[in-house]
Amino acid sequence: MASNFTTTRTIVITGGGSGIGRAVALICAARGDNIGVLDINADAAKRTAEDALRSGAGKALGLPCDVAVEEQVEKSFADISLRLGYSYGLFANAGIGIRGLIHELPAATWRQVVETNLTGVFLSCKHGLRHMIAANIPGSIVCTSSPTGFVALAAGAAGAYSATKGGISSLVRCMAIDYASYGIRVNAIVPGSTETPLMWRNIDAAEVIRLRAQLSKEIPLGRLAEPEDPARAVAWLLSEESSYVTGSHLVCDGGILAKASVSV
């Protein structure tokens, strides 16, 4: 059966209203891709889509979507397929971080983190894959994992977030095997400390400058990432340049995972 893939690709990005997701949208737009932006913040999704058009996207669409709600995810993919064409690429990136020690964490908070971060990736991939398979598109999926999926944060109190990122990493490996026969590649990006709203969500505003300086001393490359740093890695995974890469984790963390925490 002939593929329905054309030279103009449609890339869907969840959590595309800000941070790394927004940066990926603009990088892919600059190379002429159609851009579908999903974000729980409708205004942010619309702004990114408008900026994607200005950056060179053939078409762009911003839609409000809570990735934890399947009906919204399903409808969003249907709308994007109708208006932009079937997706070649998916960046399953939407996520939240709520800190708390496990013995103090309300079950409702645990569920909120799991449903957004892990179930949200599952639902995004589920409906993205359905559209790719229906259109016979040999596409690419990238999911956002984290160093916390491999090691614990020194600051602690990230059990729920870390558990979801470890789950995403396992899901990526399984999907890479399950969908290789369809020509669909599945990989993960592992961004480190990045200057995004999520990075500082749980930090008192008065502490941000001090903690940024402290982190910069602890990260081997000497600085936090800008959103464009991991975004360029994601864009590569969404391109044909990475056509033989699947089931992999592309670590873009400034050296965090390579560094032991002890000084002697």
Ligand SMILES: NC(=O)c1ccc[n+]([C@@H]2O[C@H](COP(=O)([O-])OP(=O)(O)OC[C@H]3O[C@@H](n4cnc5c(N)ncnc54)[C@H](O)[C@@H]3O)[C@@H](O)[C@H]2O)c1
Given for the second form:
Amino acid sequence: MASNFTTTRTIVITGGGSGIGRAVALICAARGDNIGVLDINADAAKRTAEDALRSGAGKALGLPCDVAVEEQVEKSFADISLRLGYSYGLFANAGIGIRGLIHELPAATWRQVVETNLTGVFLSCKHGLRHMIAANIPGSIVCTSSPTGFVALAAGAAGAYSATKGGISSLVRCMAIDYASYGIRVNAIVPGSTETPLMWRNIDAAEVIRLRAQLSKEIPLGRLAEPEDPARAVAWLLSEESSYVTGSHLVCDGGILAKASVSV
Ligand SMILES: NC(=O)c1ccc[n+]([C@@H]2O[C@H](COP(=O)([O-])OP(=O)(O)OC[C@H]3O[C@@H](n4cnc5c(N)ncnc54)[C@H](O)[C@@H]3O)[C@@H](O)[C@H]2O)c1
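What I would like now is the form predicted in complex with the named molecule, since the data block earlier showed the form predicted on its own; can you produce it?
Expanding to the full complex; the earlier chain stays at the top.
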């Protein structure tokens, strides 16, 4: 079957209004891709789309979308296909982090984290895949996992968040196998501690300064990541440069996962 894939790529980014998603949008825009930004924060989505156009995107569209709500995800992908063309790339990245010890965690909070992080990735991939398959596009999907999908945070109280990231990592491996015969690649990015609003939410300013200094000593590369650090790795996975990479985790964490924390 002939592919409908054209040389201009359309890349859809969930959670593209801020942080790592926004950085991916701007890097892909600078290489001339069309950019579709989905974010629960409508203003932030629109702002990233406008900045993507200024950075060189062929076309850009920012839409309000809660990734946990299937009707919104389905409609967003339909709108983007109509206005920007079928997507070559999907960065399923929207996520939230809410801490709490499991024996104290309200079930509603657990559900909120699971619905946004894990169900959101499922729904984004489901509708992204449908469009890629319908248009016979050998596309690339990247989902955002985390070191917490592999190891527990030393600071603790991250059970719900970590469970969703472990789930995303498993889903990535399964989708890589299921869609390889379509030529669609599925990989995960594993960002380390990255300077975004999510990283410092609910921590007061003085504590941020202390924690940043402490973390910088603990991270082998000696600093936290800027959003562009993992974003460059994602942009590579969302291009033909990585044409033989599927089912992989690209660890971009400054060495966190390579380091055992025991003192011997
Ligand atoms: N910052 C880090 O240190 C770090 C480390 C590892 C993994 N991550 C992961 O990276 C991803 C991006 O996080 P970030 O650090 O850039 O955070 P961020 O808060 O800067 O960006 C997250 C974006 O997702 C959006 N969002 C939240 N809920 C949504 C929903 N239901 N539907 C649509 N959009 C929604 C937010 O509005 C925001 O724009 C997340 O999945 C996060 O778990 C972050």
